[in-house]
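Have a look below at one chain only, the form predicted on its own, in structure tokens format.
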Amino acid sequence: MVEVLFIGLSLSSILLLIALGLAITYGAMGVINMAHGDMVMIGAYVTVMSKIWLGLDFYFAIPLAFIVTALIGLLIERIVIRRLYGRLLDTLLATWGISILLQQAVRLELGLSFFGLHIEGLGPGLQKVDVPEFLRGTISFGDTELNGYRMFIILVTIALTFVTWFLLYRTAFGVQVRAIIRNPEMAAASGIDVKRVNSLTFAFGSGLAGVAGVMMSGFKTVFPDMGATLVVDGFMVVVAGGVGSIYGTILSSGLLGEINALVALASNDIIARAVVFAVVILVIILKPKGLFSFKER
């Protein structure tokens, strides 16, 4: 049972990395970013490409993936999303289109496949990432053997969650983000550069998704469509926890991850996913603003 709960905790960690970015961008900007899952995919491909082309170790792929996906997120916000604020359906459709373009760019090797050119590491095939040998073994806690790589995922998630919490609750930038989440018009009237804060927030959220991609690449094959369902999982965590609430996102990711692991142990992965959906629907019915949403005044 301890092993199952541990697996659920590692799954929760992946969900949390994906959902943290969605929680602050959706809360602050009111944008449903359907391309967020593809930031996870790009982070996984950065891991593949950094090994092939740069010879970098797995550990160095983490900051590199954060930087690459953060820059891509910044471009998406500056070029597309900035022009669509307040138009929820338009941003949903636009980011869905961006998602398709990103997937096809990887599948077609940035368009070079049309000219008979091949970029090793890209394309429609499956890619595999080898984690460092140090992380392949198990760690003993009494009579319990825990997977080293899953422990690494949990530790990385704890560190990035702390960084996110510190950024939001212990810096001037975080005060501005939380002000925009509460009331963007009042924040702008108070002198906050809403556009600048939104750009940086979107970039940071994309960077977190990129790191989640690095973590996923260690135990799952990498392919162009891998992020398609992850954005749905991320939004389920955000909606269940409460939009804009980092504490709600943390707790709901843990709850949904453990439910998925326990039900999968008792039945199978398909039923586990159905149960998670049912729990989220129940939360929406009973508490439409989420389990840990902000109190309004």
Second form
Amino acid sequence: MVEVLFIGLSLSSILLLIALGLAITYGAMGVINMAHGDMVMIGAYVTVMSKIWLGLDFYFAIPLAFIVTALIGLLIERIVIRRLYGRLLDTLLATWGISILLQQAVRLELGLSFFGLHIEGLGPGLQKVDVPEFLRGTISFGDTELNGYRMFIILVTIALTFVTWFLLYRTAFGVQVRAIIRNPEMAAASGIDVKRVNSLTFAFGSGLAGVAGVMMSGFKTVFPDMGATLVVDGFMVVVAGGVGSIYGTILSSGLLGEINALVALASNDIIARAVVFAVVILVIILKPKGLFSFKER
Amino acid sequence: MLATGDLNSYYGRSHILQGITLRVEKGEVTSIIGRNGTGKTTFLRSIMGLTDRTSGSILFEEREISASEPHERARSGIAYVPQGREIIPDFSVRENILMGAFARRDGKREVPALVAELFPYLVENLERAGGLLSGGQQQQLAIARALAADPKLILLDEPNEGIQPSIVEVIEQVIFRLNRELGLTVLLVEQNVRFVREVSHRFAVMEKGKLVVQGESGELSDEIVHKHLAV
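For comparison with the form predicted on its own, produce the structure of the form predicted together with its partner chain.
Below: every chain and molecule of the assembly, starting with the one above.
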């Protein structure tokens, strides 16, 4: 049983890394970012390619993926999203377009072996990553054997969640972000550079998704469309947890991850996913503002 | 200190302000009076850069600011205390005050000594959530937030609206002191004619998005009040 809860916790961790970025950008800026899942995909590809091209170890892929996806996020914000603030549906369509562009670009560049040129590790778009020896084994606690890699995912997530909390609640930058969430006009009138803070926030959220991609690449196949389902998962967490509530996002990712793991144990992954969807639909019907929205926006 | 020239402001297609030309002299209190819905709030918001679209000029300390972003205007020394106060309910009193300090040019982030002197209640309750304060206390908090920016000009939008009478007096005193003792320039939107006469150096009457009468506060006669303010 402990093993199952532990697997659930590792699933929750990935969900949380994806959802944190969405919670901030959707909650703070009112932007539905459909390209967020593709930041996960790009993070995963950074892991693959940094090994093939640069010979870098798995660990180095974490900061590298964060930087690459944060920069891409910054570009997307600067070029497209900045022009669409306050137009929720337009951001949805525009970022969906960006998502398709990113997927096709990766597929074109890395997906197939091009012109007969073959680089080791490149197949028809499917990639996998070898996690370091050190993380492959299991760690025993009494009778329970815990998978080392899943433990690593959980620890990385805890660290990054702490960093996010610290940024938001213990720094001047965080005060600016939260002020914009509450009242963007008054924030601007108080001297806060709303555009600049928004683009940095967006970049940070994208970077977290990139790290989620690194984590996923260790136990899932890496392919160009992998982000499409992940962005849905991320939004389910955010909506079920309560928009604009960071604590809600943390708790709800924990809940959905555990439900997934428990149902998957009793039946299989497909059923588990269906049950998670059912739970989220139920939450939306019964508590439209989300399970853990303590305060009104 | 501040001069608007033929300032027009629009919300979508409606033309709210129609050619406002007004000078606010350094060290003075200038009051704008007029019935509800005549564009007084829009005027302050236009100076701050918070409206959809404006045309005409806004000179602040001889610099044209009408193309600047709101935060740049705030950082150049204009602080805004909006109608309805708009403090952040789940921020502590301290966080609310320090929010204003983002507009400080020297980058200092502290609760000014002046705030402690004017509003002892706030400084004794720095960790309380802003939303738990009474309306009058929230108004004091909004003024404290503006003062944290160390501004040269403060825009006050009906600071006494919807506040218990005991606090109205406190706030009137504060506005008086900010101007007379500390030399802060004030642009005030106010309905209470008695207070306008007491505190202002100049006044302007707004009607349907235009300034119809301007003058020194001694010239604010009962006749003008009756004609433009009586409901």
